[in-house]
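For reference, the chain that follows is the form predicted on its own, supplied as structure tokens.
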Amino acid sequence: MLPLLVWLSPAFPVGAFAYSHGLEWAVETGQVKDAATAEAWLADLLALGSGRNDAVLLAAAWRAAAATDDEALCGVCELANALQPSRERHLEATQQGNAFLLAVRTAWPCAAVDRLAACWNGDVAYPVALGVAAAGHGVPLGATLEAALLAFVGNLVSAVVRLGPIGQTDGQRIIAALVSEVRRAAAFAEASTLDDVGSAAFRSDIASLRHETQYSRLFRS
């Protein structure tokens, strides 16, 4: 499972630091203003929003790559791109996914990643790219899901810290408090199918749309 520590490290060149997933707008409007509201926002993403959906998509991509089912994998790629609710979220998902694949093909090559490149010539969403690489390197699905969701939380906590409503200690408290939610979301996704895709985190989706015209911005989403 050591590859996960490398791939999900802030040092891996996917540019995750540049995206706030709409949180910049939520902070600007006071919807996320302290540790409690930040934790609640992220918990909803894990249980009801993009965190949940990304985990389901990752699991589907992992299974398709493990089974060398190119048709199923292309279907997951197409669905993952279509599910993004705004231009900026599409950019966030696909630019990180494309950057991840470029780095993996260069430094961590495997047959599954080569098969993806051969069967799909479009953008690849980040969770799909990670699922394919993990399957190709024999990394267990459950561990991949937990690590990916924890990295998702960690990156968004870092964004909130940089935006100012919370400090680093509060950020670590939020991450620790959400570990149980991460495990719950990962367990759900490991047993999921694509029929389980669904979101009710509307404020997050609206925030990503509003961020596109936000006057002053630190982040790309």
The other form holds:
Amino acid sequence: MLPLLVWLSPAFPVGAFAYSHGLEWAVETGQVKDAATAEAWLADLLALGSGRNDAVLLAAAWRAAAATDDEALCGVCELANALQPSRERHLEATQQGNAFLLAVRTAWPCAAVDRLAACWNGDVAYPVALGVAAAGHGVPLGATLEAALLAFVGNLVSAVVRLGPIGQTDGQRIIAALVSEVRRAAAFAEASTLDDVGSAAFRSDIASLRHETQYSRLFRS
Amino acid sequence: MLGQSKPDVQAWAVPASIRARGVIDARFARTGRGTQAMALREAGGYRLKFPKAAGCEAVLINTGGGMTGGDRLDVSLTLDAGAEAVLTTQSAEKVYRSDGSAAEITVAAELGAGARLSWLPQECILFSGSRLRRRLRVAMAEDVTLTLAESVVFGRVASGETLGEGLFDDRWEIRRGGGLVFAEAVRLDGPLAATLARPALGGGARAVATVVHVAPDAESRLEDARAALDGASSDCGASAWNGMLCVRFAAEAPAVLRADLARFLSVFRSGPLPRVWQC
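Please give the corresponding structure for the form predicted together with its partner chain, as opposed to the form predicted on its own shown earlier.
Let's see the whole complex now, leading with the same chain.
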């Protein structure tokens, strides 16, 4: 499981710090304005938003890669790209996924990642890339899901800290408080199939649309 | 005089033997006199009417007046190369309280080279306790112009209905030239009011809408789309990527969302909406 600590560290060159997932707009409008509202927003993404969907997609990619089922893997790649709700979320998912695969192919080569490159020549969304690399290095699915979702939360908490409404300590409290939600979402995804893809994060999706025309921006999404 | 009693929504649940299975299967082709319906099959209480002499504008009518658990509607549309059609519905589609099973709607569209389809149904109203599973699948040629607008209202807001348990499971897949370019998967299952109250989910919204416009010039129309949202009271925004444009709306008041969506569509499409939208 050690590769997860490296791959999901902020030092791994995927550029995660550049994306707020629409939170920059949610902070601008006051939808996220303190620790409680930030925690609630992120809990929603884990329960019925992008966190949940990314976990389902990661699990499907892990299984397809572990089974060397190229057709299924291409189906996951295609669906993960098509599910992005806006231009910026599409960018966030695919830029990080492409960058992750580039770094893994260079520093952590494995057959599963080579196989993905051979069967799919389009963009690869980040959760799909993570799932394939984890399967390729024999990292168990359950641990990968928990670590990926915790990193998702950590990155967005870091974004909210940089945007101002909460401090570092509040940020750490939110991450700790969301561990149980992370575990729940990971357990759900571990037993899921692609039929379980589904969300209801209407406000989060609209925030990513509105972010495109936000006047002053720190983040690319 | 006795006060008017509220209708007992339970009474609308009907036994499986008389549940409806609606079918609309239509093929449109370009002719010397514009686009015409070349083949049309209607069953199970659904009809397709063509109220206008000019242009191909079709209105889908549910003579049963709504759907309940176990009812099905399968809509299949084929537009041959160059055909142009606008489809809407006569009224909002009401989905009544279910006794457990879901109502199912499937819309499948196959769009040939250069075809233009606007799928602009009026809103779907999910009554408290209703269960709806909906699938929308489009297979289109590369140069097709497709405009889809779907809106959903959660509960009979105007009559103050408390929204209880329910299911809304909605999946869209749009394939262009064989490849999946747009997918949407909405899933609300369980206590809808509590879910819709959550900040990143409904944020208190009781009505949502999504418009997807896929066309060769879709991305160049982003500024038009944003201008068409000017003055909207709903929470809404537009984005364009990969030859598609997407607009999303959420509002607490369904009437506000409907007005914003109608204004957006008439400005963005540079023409009035089908007449049925105006009453």
